[in-house]
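A lone chain, given as structure tokens: the form predicted alone.
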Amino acid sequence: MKIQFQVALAPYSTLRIGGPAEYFCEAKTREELIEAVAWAIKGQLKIHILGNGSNTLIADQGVKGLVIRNLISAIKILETQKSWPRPKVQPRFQLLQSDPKLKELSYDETKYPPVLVRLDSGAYLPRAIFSLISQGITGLEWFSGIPATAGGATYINLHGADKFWSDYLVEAEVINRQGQVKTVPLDYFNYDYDRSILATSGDLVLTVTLQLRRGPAKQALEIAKFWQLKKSHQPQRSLGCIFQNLSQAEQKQLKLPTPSIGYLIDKQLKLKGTQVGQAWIPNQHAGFVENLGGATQKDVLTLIKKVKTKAKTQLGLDLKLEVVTWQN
């Protein structure tokens, strides 16, 4: 494990924004990740885990402490099991309705035999999804096209179509604040929409175990390619959707045809195309903020504040962020 100093973080973010990490290292093995965490704990340093950087808005001044770029990526198929007993997570928020094409392709997952799959937390989902499908393992195709890692998906309770990551998670290995590795079940995470206990517990994800299916690989591949193509048309120099979609109650109150935050910002708030510095709300998708080339975190936060303020004053809404913000 090599510790570096004052490493610029912008190249490691899909938004291409971020100042230097005080300390920086890349963990390529399980042992290196555990060692890096132990090193930071010994030095009483704050720890930041960076996966693909697709949901992280990094401070212009950089961040104090140790940033660990998580590159551990093993995928292990475990023994087939009976359906794993686990609590059903009921998020408070409504997901977007699936595209009609996706509804055609949907299938009853419970008809197919379950299989447990263990992913390292740095496993890149777009790669893992197609690798598993090629081996006849389905379930994660609904998250295709999302540039996340397994650890990031676990942290945020990733959602795609009408599925949540928590629909598949069985258990995970985490490293606690004392550097100890422990295994925790699904209900430990206290999942909600874009929320988990990891935001406050300080535990870091090492591996995740998912219950997937030996299902219809050809159908799953078609779903994965459909989502991949659909996501490819979204702004790429961005962090994905900035705000959470509306709750069912909010959608009903405003009499909107969809809970989509992009629809709200475009049609209700009329903010599509709004620009602050080099950050703007793109014409492709009003739920995103895109870096036109030289945007700063300050530009993005100013634009976010503008949207939040107008939503509050005009519609009485308190919009909730979907991205994670790193401040110095």
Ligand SMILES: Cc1cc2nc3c(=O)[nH]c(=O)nc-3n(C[C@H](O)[C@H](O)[C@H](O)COP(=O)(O)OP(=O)(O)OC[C@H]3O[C@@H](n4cnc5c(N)ncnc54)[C@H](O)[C@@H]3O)c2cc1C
The other form holds:
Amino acid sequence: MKIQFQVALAPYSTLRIGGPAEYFCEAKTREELIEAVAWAIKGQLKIHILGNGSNTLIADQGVKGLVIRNLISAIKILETQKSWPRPKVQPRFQLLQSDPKLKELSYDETKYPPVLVRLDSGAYLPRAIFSLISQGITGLEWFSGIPATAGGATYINLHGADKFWSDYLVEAEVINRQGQVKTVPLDYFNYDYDRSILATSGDLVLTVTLQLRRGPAKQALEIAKFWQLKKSHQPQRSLGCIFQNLSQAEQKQLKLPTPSIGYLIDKQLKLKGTQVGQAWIPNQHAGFVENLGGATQKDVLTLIKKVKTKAKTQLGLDLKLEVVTWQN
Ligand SMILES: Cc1cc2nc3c(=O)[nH]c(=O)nc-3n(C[C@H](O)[C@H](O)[C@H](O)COP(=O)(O)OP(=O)(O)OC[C@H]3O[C@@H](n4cnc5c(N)ncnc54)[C@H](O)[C@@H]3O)c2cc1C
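The block above covers the form predicted alone; next, return the form predicted in complex with this ligand.
So here's everything in the complex, that chain up top.
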């Protein structure tokens, strides 16, 4: 493991924004990841971990402490097991119902035998999903096209169609703030929409074990390709949706046809196309913020403030951020 100093972080975020990390390293093995954490703890440094940087808005001034870029990516198929209990996370959107093609392709996964799969936290989902399907393992196709690692997905409780990452997670290995590795069950994560305990605990995810299925691989492949194509039309130099979708209560109160934040920003707030510096709300998807070139975190935060202020004054709504903001 090689520690570097003052490494620019912008290339490691899909938004291409971010100043230097005081200390930086790439972990390519499990041992390197554990070693990097121990090194930072010894030096009393703040620890940050980056997966694919597709949900992280990094400060222009960079960040203090050690930034670990997580590149550990093994996938292991474990033996088939019984079904595990799942928590109840209330979906906020029902894409399945509104998209006839997906409705036609959806299937009852509980009919198929379960199989446990362990992913290293740096596994890049767009690759892992197709690799699993090619081995007859289904379930993650709903997240296809999202540029996430398994660790980032575990942190935020990734959502695609009407599925959540927590619908599949069984347990995970985490490194705690003392540098100890422990195995924790699904309950530990205290999952909600776009929220997990990781935001406050500071644990780093080492591996995740998911309950998937030996399911209909051909159908899963079609779903994965459908999503991949759909997501490829979204602005890639972005962090996905900046704000969370609306809750069912908010949608009902405002009498909106959808809880989609993109719809709200476009049709209700009429902010599509708004630009601050080199950051703008793109025409393809008003829930996103795209970097047109040299955008800064300051540009993005100013744009966020504009949207939040208008939502509050015009509709009485308190919009919640979906992205993670790293400050200096
Ligand atoms: C074009 C585009 C489309 C998107 N579409 C969707 C979508 O449909 N649904 C959706 O939910 N999201 C979507 N996103 C957002 C994003 O891809 C997800 O939030 C994803 O989970 C982030 O994964 P990451 O590995 O890039 O995380 P990062 O941005 O690297 O990290 C995000 C947070 O997770 C923490 N983290 C990362 N790895 C670990 C780890 N191993 N242990 C502990 N903490 C960790 C980081 O410290 C950071 O706080 C989209 C983004 C883009 C750019």
